[in-house]
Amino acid sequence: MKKEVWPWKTIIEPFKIKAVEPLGFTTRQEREHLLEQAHYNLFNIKAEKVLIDMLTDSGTGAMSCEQWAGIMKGDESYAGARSYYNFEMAVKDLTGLEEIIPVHQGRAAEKILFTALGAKGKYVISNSHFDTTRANVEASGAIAMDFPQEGALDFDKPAPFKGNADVKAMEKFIKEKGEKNVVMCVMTVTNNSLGGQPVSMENLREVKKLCDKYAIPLFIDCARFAENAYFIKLREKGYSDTPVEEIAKEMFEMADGAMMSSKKDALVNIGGFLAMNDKTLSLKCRQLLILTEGFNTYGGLAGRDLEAIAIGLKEVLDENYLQYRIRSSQYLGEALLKKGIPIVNPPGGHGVYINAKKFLPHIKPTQFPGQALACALYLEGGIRTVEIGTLMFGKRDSKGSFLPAPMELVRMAMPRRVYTQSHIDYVIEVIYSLAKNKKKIKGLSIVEAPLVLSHFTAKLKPL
């Protein structure tokens, strides 16, 4: 049956609020002190001192009454727990893949997969690797290569599927390096690094065709698969009347495997999985799972977590929820565009990304404009965000100094089912206020930074 189109201009939250928790109100003077104590790294700010937390949408959402009820039914048996088989059935039904491996979160799936792949000196290609994916590829000795579609870095110009891969560039690279030296293709849906932008079904098909041609396995990083499927329904010809669940399953038909941080579109606070059909690779992954995460039927998770994931994978395909979810990001993005604040346009599925390079042109990339803007947002209004720029993705020279990344973004991620419209109106008001005095924002310099995933623990200071 065709879903009735919502006839009203106002998109309402498709839920009622049953439990609440207090927000972290602070004064500007407190926040100045807290930033200094945290060495200008927002990961070091205590959550109780954050008013609106948009650092990430990973594991920060609110679970439903059905999920909480499922938690009470969780089977905590070490081996063969009922909750595992509910989880396994839900993942198989969604992905169509046979080998289902639970892990405690997405980066554990990445670590196990790329370690088991054993591809030292070889290449993993992608539309765009996110931070932990790239780090785990490189930690295994392989080399992560990104092939975003042409124009993806033109943040001002809207396009329906800016998360797509450049298939021609991928094929050229495969031919140059030799197909035996390209061991995997990872398609990230939606494309987090470049603004939460969706990937079209057509592009997925083209990438799958390319991978089949050169016998390269295609894995989908499906943390935000439902948001991507809903964008396909909204934007891709021939899908407007197709249920989102069918679109999602069609996406997974392209995959030889998938990995998921369930902390996103499974609507839970912890968990993830690896799924594939390759039994040989699966056996290697399961051996690593037992070594590092836990037995095959719990993988580092409690039975209650597995139960909540099984329920969340179904709930996330509710089109009323997805309509509200996508509209929430659009609402914030449209308000910022209205005032000339540069963002990745159009707004993505799980948040809005401010183009810090354009917003703060007086700050050089080597002075971390994205991080400077993120700190300024916290100072101005207690809003915590995350930099996606030189601190996160900048390469290091032989002396350890950061080289500029291709983008300088600040991601305002939207936790699922957490904030209301008035919270977002407050965020808009704070950004408007900050924009009036943006020339006063100063760059930052590094005091201390590790070589791997620097942005999590780096210490900085104002210039």
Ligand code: F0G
Contents of the next structure:
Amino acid sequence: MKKEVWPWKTIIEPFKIKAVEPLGFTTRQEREHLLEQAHYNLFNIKAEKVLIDMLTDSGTGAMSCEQWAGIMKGDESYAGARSYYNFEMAVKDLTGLEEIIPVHQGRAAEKILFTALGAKGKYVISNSHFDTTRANVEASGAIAMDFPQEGALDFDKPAPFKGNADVKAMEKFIKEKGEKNVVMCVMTVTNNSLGGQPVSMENLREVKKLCDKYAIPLFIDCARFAENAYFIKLREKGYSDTPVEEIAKEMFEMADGAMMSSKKDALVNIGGFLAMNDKTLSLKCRQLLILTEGFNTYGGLAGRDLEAIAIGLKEVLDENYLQYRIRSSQYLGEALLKKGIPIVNPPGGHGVYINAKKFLPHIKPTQFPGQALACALYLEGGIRTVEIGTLMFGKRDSKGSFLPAPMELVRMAMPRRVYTQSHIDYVIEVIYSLAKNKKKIKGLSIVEAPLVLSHFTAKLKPL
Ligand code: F0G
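Next, give the form predicted together with the ligand, keeping in mind that what was shown is the form predicted on its own.
Starting with the chain above, the whole complex follows.
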């Protein structure tokens, strides 16, 4: 039977709330002081001093009552726990992959996979590597290359699948370097580094064809697979009547392997997995797993975590949930566009990215407009976001000074099932108010910043 499409204009939160947690109210004066104490780095602010926390959608979601019940039923046996088999079955059923390896979060899967590949000096190609993925590829001695589709960096111009890979550019690169030197292709769905934009089924299929032609394994970084599948349903020809679960399974049919941060679309606070068909590679991965994460049937997680993931992987494919989820970021994005606030258009699946370069043209990239905006949002309304710009991605010159990154974005990530529409209305009101006085926002300068992953611990001061 075909599911009835929601006939109303108002999309509602498809849940009611059973447990609540107070928000962290502060005064502007307190926030001024807190920012100074935190050296203008929002990672240093205590969460209880944040009113609306949009720093990340990773591990910050609310679990369902089913998942909490699963937590109580979790089997904590070291080997062969029932919860592991529930987890394994859920991942197998979704991905169709054979070898299922639990890990404590996404980057552990990356670390194990790229260490096991041992492809020093060789290339990994992608639509866009997420920053930890790139860091783990590079830590293994391999080289990470991004091939986003043309126009992906044109933030103003909407397109349905701006997360796609540029398949022609990938093929040109493979021919140039020789297929033996390209050891893996990673498709990140949705594409987090470029605005949470989805990848189309057509693009996945073309990438798969390319990979088959040159015998390159295709892995999916599937942290946000369900959001991607729902975008395919909404936007790609031929899928509007297909259940999202089927779409997700079709995406995974293209994959030789997958790595997942379960902290996103498995609706849990911690966890991840690595999955593949290649038995030889999986054996190497399992050896590293036992060395660094734990035994095959728990991989750095508690049995209860595995149980919650197994349940979350099914819940996330509920189309009422996905309709609310995608509509939430659209709602925020549309409100900002209405007042001419520049964002990555269209809004992404897991959040809205403000284009700080365009919003604050009076601040030079070397004065960190993204970070300045993130601090201003906290000062104005206690909203915590994250800079994706020169502080996060800027390369350094020989003196350690930052060179401008290609983009200056501020990501407003949406935790799953946490905030309601009035919270988002509040966020919109704060941004509107900030926009009126944006010329007063000042750039920042570095006090100190380590050379690696500097955004987490850098200290800054206002100019
Ligand atoms: N891949 C993608 C696409 C991600 O977005 C993340 C994490 C990871 C891998 C790594 O997973 O955090 O579980 O180790 N993204 C978070 C974020 C941190 O805020 O976007 P992890």
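Treat the numbers as computed from the prediction; the structure is a model and nothing was measured. Here the rigid core means the biggest group of C-alpha atoms that line up within 1.5 Å when the two forms are laid on top of each other. Residue numbers count along the first chain shown, from 1.
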*Rigid core fitted, then: does residue 48 show a CA shift of 2 angstroms or greater between these two forms?*
no
